[in-house]
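Just one chain is shown here, as structure tokens, and it is the form predicted on its own.
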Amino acid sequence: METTTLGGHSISRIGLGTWAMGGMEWGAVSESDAIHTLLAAIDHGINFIDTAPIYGHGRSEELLGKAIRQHGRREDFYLATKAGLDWGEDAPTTSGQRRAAIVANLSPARLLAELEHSLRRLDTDYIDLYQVHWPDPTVDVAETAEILLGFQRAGKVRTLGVSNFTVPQMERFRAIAPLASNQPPYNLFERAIDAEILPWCAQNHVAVICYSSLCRSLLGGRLRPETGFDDIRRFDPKFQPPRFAQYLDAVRRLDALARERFGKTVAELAVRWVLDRPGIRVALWGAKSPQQLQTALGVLHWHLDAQAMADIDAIVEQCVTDPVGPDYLTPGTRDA
């Protein structure tokens, strides 16, 4: 396994993302499959496990806690969880019907409660990396940083991070508390962080941990024009016509490049691309079964040269003429 460091600890450069294990927005996952996948990740040297309370409304964290107990060694897991999303069914929102039941909530009371709930579900007395899941426009970033700093000083969390933060928001946070990482979306099709976030993080020694490395399975190489979706992807403009055909054409050409030049699949190429980008520390790999982890091993110990990077850029630019980002994932805002 390729490794790096975060907060003074060695972590795998491929991290296991557990959003799908929550069993709500990505289809049902059995407890047995989830726990076997988590244990298989450790066997493969993947110790960075990323989760959040919102994933299955606590289920993902609970399954991870069970896997740790079954494994028997808490120190073998680097636990990264998050805080700040409220999924109450009657939560007021100003964002219309787009995932309307989910709103950002970084109120002090919410943060204090979420930390204790996460510690209980994970069955641990400390969290390795505690991340703010999304910024909350109704709460000053400095206030949030102050609360998380208190968690760190109390020994309940070791390292602090954020997710989906802009540069000004990270600067505001870092003025109050040490900031170790930022977790944004990043993949071949979604590169918004190239402009400002990646350079700022590199300059300020903030690790970048990428989610959606396979762009919600779009870069997995298994989708076809007739594929239907009954999960969260039905809200994603990339999976709707006419864009879906553009992205599938790009995937087809990228897969051909991967196989002809490297003997790899498009999924392996896509995650290798993320890991080879300057400033990227960890790429998250979502899996619901041990078998889905096997492909992750094909990402390791090879690299893309400059010509391959240029050819990849050309394919994406030629095929995707109407690109769109992951804005649909943005939670709602609480009413004042």
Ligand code: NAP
Second form
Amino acid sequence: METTTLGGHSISRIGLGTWAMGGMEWGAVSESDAIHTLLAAIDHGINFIDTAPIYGHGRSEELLGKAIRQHGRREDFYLATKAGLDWGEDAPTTSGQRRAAIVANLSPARLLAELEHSLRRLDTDYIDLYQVHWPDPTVDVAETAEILLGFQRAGKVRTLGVSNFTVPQMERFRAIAPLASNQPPYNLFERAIDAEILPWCAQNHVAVICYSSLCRSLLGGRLRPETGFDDIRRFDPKFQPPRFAQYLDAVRRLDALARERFGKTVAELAVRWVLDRPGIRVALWGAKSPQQLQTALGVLHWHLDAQAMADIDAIVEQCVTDPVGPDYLTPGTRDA
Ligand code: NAP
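Just the form predicted on its own so far, so send over the form predicted in complex with the named molecule.
Time for the whole complex; same chain goes first.
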């Protein structure tokens, strides 16, 4: 495994993302598949495991707690969880309705309660990386940073991070508490952080942990024009016409480039691309089964050269004439 450090701890550069294991927005994932995937990650040297209370409304964290018990050594896992998304007590559970029901909630009461729930579900007395999941426009970032600093001083969380934060929001957080990481979306098709966030993080030694490295399955290479979806992809604008065909065309050409030049698949190329971008510390891989995770090993110990980077850019630019970002993931605001 390729490794790096975060908060003085050695971590894998590929992290396992456990959103899909929650089993709601991405369809059912059996407990057995989820636990085997988590244990396979540790076997492969992938110790960075990303989760959140919102993933399956606690299920993802609970499964992770079970996997740790089954494995037996808590210290083999680097646990990154999050706080601050409220799904409401009686929020409906079908994909489209649920998204609308999710709101950012960084009220102090919510944060205090969420930390205790996460520790219980994960069956641990500390969290390695505690991340603010999304900014809440109704709460001052400084107030949130103050509360997380208290968690760190109490020894309940080791390192503090944020996710989906802008540069001014990170600056405000950092004025109050040490900020180790930011978790934004980043992949071949979604590069908004190139403009400000990546350079700022590099300059300020804030680790960038990327989510959606496979662009939520588009870059996995398995999708066809006729593929239908009964999960969150029904609401992702990239998976709707006319854009879907444009993205699939790019994936087909990227796959050919990967195979001809490197003997790799487009999935391996896509995650290698993320890891080879300057300033990226970790790429998250959203695997639902040990087989899907096995592919991650093909990403290791080779690199993209400047010519390949340029050719990839040209393919994306030529094929995707109507690009769209991941903005549909943005949660609602409490007072909206
Ligand atoms: P992703 O990693 O870009 O894509 C995951 C999807 O890729 C899977 O559902 C699967 O699709 C497909 N896939 C996985 N392995 C594959 C393989 N070997 N070959 C072909 N296809 C493969 O998606 P993501 O879930 O958006 O991101 C990963 C993680 O980032 C999440 O689990 C979560 O931990 C984190 N995340 C964080 C935020 C945030 O706001 N901080 C937001 C989103 C995600 P199928 O379902 O078709 O099998």
